[in-house]
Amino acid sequence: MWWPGDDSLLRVRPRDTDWEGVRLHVVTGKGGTGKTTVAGALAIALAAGGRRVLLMEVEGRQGIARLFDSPPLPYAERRVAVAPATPTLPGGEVYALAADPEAALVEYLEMFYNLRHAGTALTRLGVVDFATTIAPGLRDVLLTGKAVEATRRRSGGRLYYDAVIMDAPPTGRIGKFLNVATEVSGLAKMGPVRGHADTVQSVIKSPQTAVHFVTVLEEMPVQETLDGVAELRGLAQGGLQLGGIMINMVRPVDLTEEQLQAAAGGTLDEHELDTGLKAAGIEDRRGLAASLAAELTEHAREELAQRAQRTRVAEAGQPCYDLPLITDQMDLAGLYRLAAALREQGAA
């Protein structure tokens, strides 16, 4: 991890993780910006040491299943990875869960109220899709309620889960997402439904949840993590945790600084290439020294582009984590190596 102000990337932590207590991490992020990918990575991550972590999704896109190359997955709890071991601690387990409103509701009746043929009769008659589309607060309800349902469930006097994490809509819709219990003030001054949503509200709103966002060092996603950022603020007065900003793919950068600057202004020395390429026994036959000199400025200028969000990155004062960049198609392999950076970094 690296905090804005800091002169290298990672330091010395004073414990395991950054976010000791968190039980419940709440992953947002611009789309394209890897959202699902990370928060996967950050399951695997926080299940090292034999620990048993859920990762839920809400927007039915059933991106889990196809990052862990699964079948569809159901509104039930299915194991989809384990953590890998170390040779002092045994891997743990990953489960994966897509949610929504509708299952949800149906077990909200059934564990509050036995009342399960109840909801699916409303399933079947429409009922859920009528109210949630009126009073989308509802829906947002059932399914952060799903979330808090599964941080606070015991199994034989201790938690069933170590953490959950949760793989929430885009940042432009996570400030109405999390604040339940305004989205349904107006729906529902008291009784069950509004009981429920203060429940939610205090898991959500206490030290065992953080939110974290998923950016890329471009213009655009920066923009909204920022925005993100901001409306979270006004929700932290209340109790909301901002947790880190997970920089994702981020390209190593193989010149010096001299090099670099070098290359940025097109001033390398084509020459100097031709005898390095020389050198390592290619020969300069097709113009190889231009064209590489070319790809090394576009490589420079787009580093330096970078450096500029990162700066912009650092404005929004949260802890920082750097997610390097998988040229191959994401697996598991890929996602065991996302883990491992997050956990050196102190983000698990």
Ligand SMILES: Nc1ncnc2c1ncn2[C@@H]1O[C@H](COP(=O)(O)OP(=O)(O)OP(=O)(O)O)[C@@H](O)[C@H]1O
The other form holds:
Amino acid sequence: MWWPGDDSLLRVRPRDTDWEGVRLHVVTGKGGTGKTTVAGALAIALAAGGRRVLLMEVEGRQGIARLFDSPPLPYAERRVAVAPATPTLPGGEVYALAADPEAALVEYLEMFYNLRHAGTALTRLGVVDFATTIAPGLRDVLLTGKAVEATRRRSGGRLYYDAVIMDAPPTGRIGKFLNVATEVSGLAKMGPVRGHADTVQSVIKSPQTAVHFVTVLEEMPVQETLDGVAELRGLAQGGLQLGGIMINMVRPVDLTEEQLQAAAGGTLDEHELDTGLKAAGIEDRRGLAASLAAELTEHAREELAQRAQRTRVAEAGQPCYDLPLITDQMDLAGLYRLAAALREQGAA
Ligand SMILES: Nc1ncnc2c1ncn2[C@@H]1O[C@H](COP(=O)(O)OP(=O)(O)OP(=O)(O)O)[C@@H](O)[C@H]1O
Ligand SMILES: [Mg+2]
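Could you switch over to the form predicted in complex with the ligand, since the one displayed so far is the form predicted alone?
In what comes next, the whole complex appears, and the chain from above leads the way.
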């Protein structure tokens, strides 16, 4: 992680992670900032060292299947990737689950109300309509409940998964999504749903769970992150733990500070650029130095704007991690690079 004023971004750290003791990692953020991608990278990072982790999505959009280039996932846990072994650590396994809210609801109703046969009479949609009308919030409880069940699952005397990573709803909906006990408070004061919701809540609001935010260094996503952090801080009094801020798609700066300032101010020495181009053996330099200078100016201004956003991100007061922009196609190799970045910064 980095903190404001800490410039040792690339310091390689041994595996003493910042989230020791956290077993359920919830990943949220503004839409399109890379939640699914970062959740996948975090899963790979956490799997390293012979661990078994579950990556779970809750919106039924098959984002994980796309990420791992695999066919659509059924509502069942499937192995989608292995974490690479390192000289000091054995590899690990990443399982994935696309938790479809409708299927979770039908499963739940069948289990507790013996609606197996009703399920065939009522259409699936009918069941869902029925349940969302009488029990708003129930869908969310079932989804968070699935994550909590996987987190607590035991097999052969040990925990089945070392960690569960949830690719969660975006910032605008995360507070409600995680605040399950309140959301189902309209339901019976007793009974299976109530008991279930209480168990789920006790895990979510425990040190075993952390909520991470993904953002990019742009005005709106940063604002949503700050708003989301503030909202969850409100819930934090009940024990909800805020996690890290994953700054995604960070572009490298290939200018010195001096060059950066000059370029941003539009005072780059074009003559110097021209000399450089000449030295590089470029013949037809007419106009090239000028357009190069214009491009550098834009690049530098963007970088300064991103720095300003970084300062705002730091206001959240949470540990931050940088994830590089993958300029080639985002494939498994890219995902492993993001996972390595998270590991190097101590996130996993
Ligand atoms: N570090 C990165 N470098 C390059 N491309 C990235 C990076 N992170 C994410 N992307 C790309 O950005 C796009 C959005 O990513 P992703 O689907 O993970 O976002 P999301 O927040 O889950 O979106 P949604 O809100 O739709 O679920 C994808 O095309 C993904 O490949
Ligand atoms: Mg997504």
